[in-house]
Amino acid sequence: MWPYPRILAHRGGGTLAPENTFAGLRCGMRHGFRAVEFDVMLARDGVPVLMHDPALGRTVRGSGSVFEHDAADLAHMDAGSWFGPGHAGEPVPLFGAFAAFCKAHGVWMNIEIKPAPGYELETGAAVARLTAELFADEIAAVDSARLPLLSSFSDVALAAAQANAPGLPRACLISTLDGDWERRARALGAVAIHTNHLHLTPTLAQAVKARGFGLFCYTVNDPARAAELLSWGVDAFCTDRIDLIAPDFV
């Protein structure tokens, strides 16, 4: 069973705003989205921040790696100019503030734990602990539909999340579903499988659903493809094209 929203804005605002920023989140909200996917990794001081790339330079002006800077320093870096001059000075969000904003505004979160190489355990633990603190009441009430979903390509990060916040649901990110996907998911107590839609087939989709897992796809930007995937039994997906695929897409 999938108790969560069906259509998520990828990294906040998809292609319409700088990724993993408050500007992106607000853009998605203006388009009606109340469900979002975003990436989290650790700064040098162990504080989680929204970031996809371990190295600075693509979306954030600067040099070196995320884990070579404290969170306060990253929060003063420019994460918007790469997208366009109208977003110059857009800061790197601290995860705690971003998650609290989402919760306060009724935005459901798929939180991808995106550890920099070598920081898998620490990142999974830190993100899970902070999320569990924010959603302590919902965890106590076993209110699954209101709980965010932690996902990751890293089994180490997900295991650390499981150990530090067992009450939070987890999903395995697996690009291509090979013969080992179910064992990995069971070992991590995952409730869902998140996979690249380009590698999914109707047979694989049916297998995931038959084994009791939720099935989520990334990143679906064509409405015809979205409709096809939903017809296969896919429960949900994220999209960059929030201008083409509305949150109530069926």
Contents of the next structure:
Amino acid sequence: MWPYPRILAHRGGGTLAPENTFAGLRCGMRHGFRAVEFDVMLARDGVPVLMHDPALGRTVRGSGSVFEHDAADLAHMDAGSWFGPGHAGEPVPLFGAFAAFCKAHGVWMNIEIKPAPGYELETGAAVARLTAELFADEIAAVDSARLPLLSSFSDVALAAAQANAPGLPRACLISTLDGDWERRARALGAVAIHTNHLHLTPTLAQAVKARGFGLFCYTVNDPARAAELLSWGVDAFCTDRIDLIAPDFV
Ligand code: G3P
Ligand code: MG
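Compare with the form predicted on its own: the form predicted in complex with SN-glycerol-3-phosphate:
Now the full complex is given, and it begins with the chain already shown.
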């Protein structure tokens, strides 16, 4: 059974605000969302920040890589201008502050561990440790519905998360479910499979559910498709179109 919210705002506010920023989160919250997916990567000093791309340039003004800058420097870079002049100067959030804000405002988190290449273990460990500190009481109480869900495409990152914060639930991000997905998920003690809805079939959805895993899809932007996926037994999904798909969509 899926104890978490069913509809999540992707990267904070989907495509309605700059991704992986407080502005995005506020936008999602204005649309009624109290559940969010976002991406986390390590800065040079090992401090996790919200970031999707290892390379600066697309969403953050600057050049080089995220891991060539300390978090304090990234926090002063402009992660909003690319979206529009009204968001100029929007900072790169520190993961610790962002997660604490979400917790304080009752926003449930799917934290995607998004390691820059070569930093898989460090990223999984750091994100899991910080999250476990923030949710120490909920972990102690085994209050699973209130715990965030850590997900990653990287098995190394998930294994590091498991080693550093075994009390936090994990999910395997797998774009296309092949013959190996169940072995990987079991090896990592994952509670759910997060998959690209474009590659999902009713048979695969049924197989995931029949084997006792939660099933989450990214990134679903069409209401008719969302309804179809839910009819297949998909438990939850994230969306960029928080203007078309409401948090209480069923
Ligand atoms: O976590 C689901 C989804 O965000 C994975 O893909 O590239 O949008 O982070 P991406
Ligand atoms: Mg993501």
